[in-house]
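Let's start with one chain on its own, the form predicted on its own, as structure tokens.
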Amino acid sequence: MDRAKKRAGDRSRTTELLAALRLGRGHMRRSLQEALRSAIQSGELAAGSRLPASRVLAAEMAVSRGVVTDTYDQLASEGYLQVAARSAPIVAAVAQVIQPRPEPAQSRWPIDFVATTPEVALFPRHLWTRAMERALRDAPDATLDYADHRGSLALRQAVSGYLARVRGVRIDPARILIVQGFTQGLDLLCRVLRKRGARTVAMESPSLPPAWSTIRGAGLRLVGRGVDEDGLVVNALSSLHADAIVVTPAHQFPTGAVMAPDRRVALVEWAARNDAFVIEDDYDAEFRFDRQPVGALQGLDPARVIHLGTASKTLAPGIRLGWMSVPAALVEDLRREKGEADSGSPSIDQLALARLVADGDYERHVAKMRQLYRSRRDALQRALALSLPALPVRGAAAGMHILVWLPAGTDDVAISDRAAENGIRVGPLSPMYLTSPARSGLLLGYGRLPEEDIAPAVRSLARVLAAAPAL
């Protein structure tokens, strides 16, 4: 193909690409720029292609020549075109990117026993909307600027009062840090502790594996310590040589055990004796159904126990707001680490949550959800007694899940996989162990199951278990 034919082909190709483009008044330059840029990025206009002269393209597009020359100049400045005096532009070589396949929409499980997520469908949208509107209306301009990396003072004050009243936490707002959930709080703590000389962090076994990755990702060695029906086994804890330990004393996850009083005292004494810290994950203590929840461990020793709580279980994980009550010695280090991580959590969201807490709407919503989860737990226990009477159920009457123990030697991972093939999401226990031997069990959450669906869901799970060889 000679040069004349190639130029004609390039011009025809460009005209075809732009023929369907509608250039609105006031947006002609932007529309033309976007069309040509996209065609070059996608490879529709190949590198080396010669575009029509500005006069020619202007006539074909029925726009002023200035629109075209401005477009060519802009794309040349961005590196998409090569322009020489008295010559039509040439398309520059641009790296091609393979377009990813469209992500499939997240589908709901027909039966969802997820143990870590609340009923997000009941998130109080009207209360949150009202709180956000009031926060936006009343917030001073300074709220929209970079601010104290510890978080909004209004939220820290509201959380301080709430924690003192509901969880027995002894804390000054100056020692509260607002974070984007438990994972960020743990990550910040691990990074600060490592910079202060820490090398090893312990966790309960079993516990949530994602937290293991957070600890290891901060460059710390991870060790495990077993739990029983009275929570963390504290004796011989010193043999782990840990600088900190992560615990869930109010409602151990995933076994559901509540830490016994003597162990709570012994754990705090261990921390003081070994110059260590206890990281208390108080993830769902508000949801105790048979009695008042035990107070936070932090109340026994605010200088050694770091209390973490979030709105993930009480409101919704998507809120991405949590709080840490920290010893005075760690405040400045954590403030600095938080600033380096993200320059602070969203300010308007913090003010909205502060409003919910201060007005009592937060506690009223928690009380409503407590009743809902209690009814669902009762329904789940009744269904298990009818459909799976041989399997023991363990754990305090609290939270959003039940643990069902399986016979020794049962492959709970295989059962979980088989359940998934039948549209049932259920979590196996054994992968949550840091120490040996690992026990087999299934975590049955009721945060996502309407009460009327629980009995049929358990019957479906029972059919899967009936086909398991070890059962």
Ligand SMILES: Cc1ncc(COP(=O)(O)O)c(C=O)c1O
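Take the two forms, superpose them, and find the largest set of C-alpha atoms that agree within 1.5 Å; that set is the rigid core. Residue numbers count along the first chain shown, from 1. For clarity, every value in this text was computed on a predicted model and none was experimentally measured. Compared with the form predicted in complex with this ligand:
- Taking 2 Å as the criterion, A408 does not count as shifted between these two forms: its C-alpha moves by less than this amount when the rigid core is aligned.
- Core-superposed comparison between these two forms: the CA of Q74 exceeds or equals a 2 Å shift.
- The Cα shift for T435 between these two forms, taken after rigid core superposition, is smaller than 2 angstroms.
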The other form holds:
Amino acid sequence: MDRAKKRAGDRSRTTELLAALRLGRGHMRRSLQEALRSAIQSGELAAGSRLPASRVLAAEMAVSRGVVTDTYDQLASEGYLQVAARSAPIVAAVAQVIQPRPEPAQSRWPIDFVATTPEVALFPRHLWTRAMERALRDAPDATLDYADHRGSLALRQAVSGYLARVRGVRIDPARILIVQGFTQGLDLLCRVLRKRGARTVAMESPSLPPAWSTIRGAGLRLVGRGVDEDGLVVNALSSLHADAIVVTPAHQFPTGAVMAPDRRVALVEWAARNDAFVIEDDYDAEFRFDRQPVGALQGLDPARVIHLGTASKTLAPGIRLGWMSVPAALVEDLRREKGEADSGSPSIDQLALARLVADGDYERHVAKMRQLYRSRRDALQRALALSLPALPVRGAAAGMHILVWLPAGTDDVAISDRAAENGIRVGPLSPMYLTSPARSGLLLGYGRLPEEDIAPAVRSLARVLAAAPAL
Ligand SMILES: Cc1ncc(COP(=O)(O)O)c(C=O)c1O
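Can you swap the form predicted on its own for the form predicted in complex with this ligand?
Okay, now the whole complex, with that chain kicking things off.
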């Protein structure tokens, strides 16, 4: 194409683009800038195209010339146009961005046995709204500033009292850090331990795979350690050669075992002997149904056990607040690490949670949810006894899920896939093993299943299992 023709084409394209635009009264400059900028970003105005001279464009657009020259100057200063004295601007080369496809809305499963999530539909919105309102109204201005990276003192105080009373944790507010749930607590801890020379962290096998990625992401080697009916297997622990171990003593995830007293003692002794740390994931200790929950391991040795708690199970995962109770020796490193990660957690949310805990609303909500989960657990046990009587169940004493063992050799991943094809979300056990052999099973969460839906849901799952060749 000869140059004159191309220039004419560019000009008419620009004019078309601009003509299509309704310039708002009083917003001409901004409208013109936006139209030109987005045409350049999208490639509609190609790099190298020459725009009309300001006088010409102003006449075509019926705007004052100043509107066009200001627009050209602004876009030149942003790098979208190249301007030279006494010549029309040229469109600069701008990287093209592929338009993202719209994200599909998160669909709900017709039958959802998710094992890691509470009933978010019963989040205490009214209590949270009231606590947020009061927090925002009463907070001094300093609350809105950058603050101590350990988190709000009010929340650290409320949490330390709660943990002492409910979980037997021995902690003072100065050694508590407020974090974005267990996940961030584990991440910060791994990073700090790595900087202090740690190389290897152990976890129970089976355990929560996303936590494996957190540990490895911090540059640490991950090793697995088996669990049985009494929780973590502790004989020959020294063969682990680990600098820390992550455990779920109150309710092993995902088998549901409660760590036996002699093992708790042995584990803490191992940590003291090997200058190692025990990282206690106390994720759902509040939901024990048959008796009072066993107290936190941290109470046995606050200098060796780091206790991590979270609002993800008691309130909702979206709240993204958790707390870690740490030995004095780690406080400063963790405070720095938290500051480097995100400069601190949202302050008003922290104050709202502090209020919920201090006023007793948090504990009342937990007690209410415990009742609800207990009824669901009972309904699930009854339904399993009726529809899948041959399958042994584990971990029913606490939490929000039951583990169902499948016969050895059953492909639980294939069964989970088959269930998904039938609209049932149910997690397979075997991918949660760090050690071999992996056992086969299914995790049946009842956090998301209203009581009346449980029996039909189990019947649907039983139909999927009945059609599986290995059963
Ligand atoms: C075993 C276990 N620990 C901790 C958590 C909570 O993680 P977070 O507090 O980061 O939401 C979960 C959530 O699924 C979990 O299953």
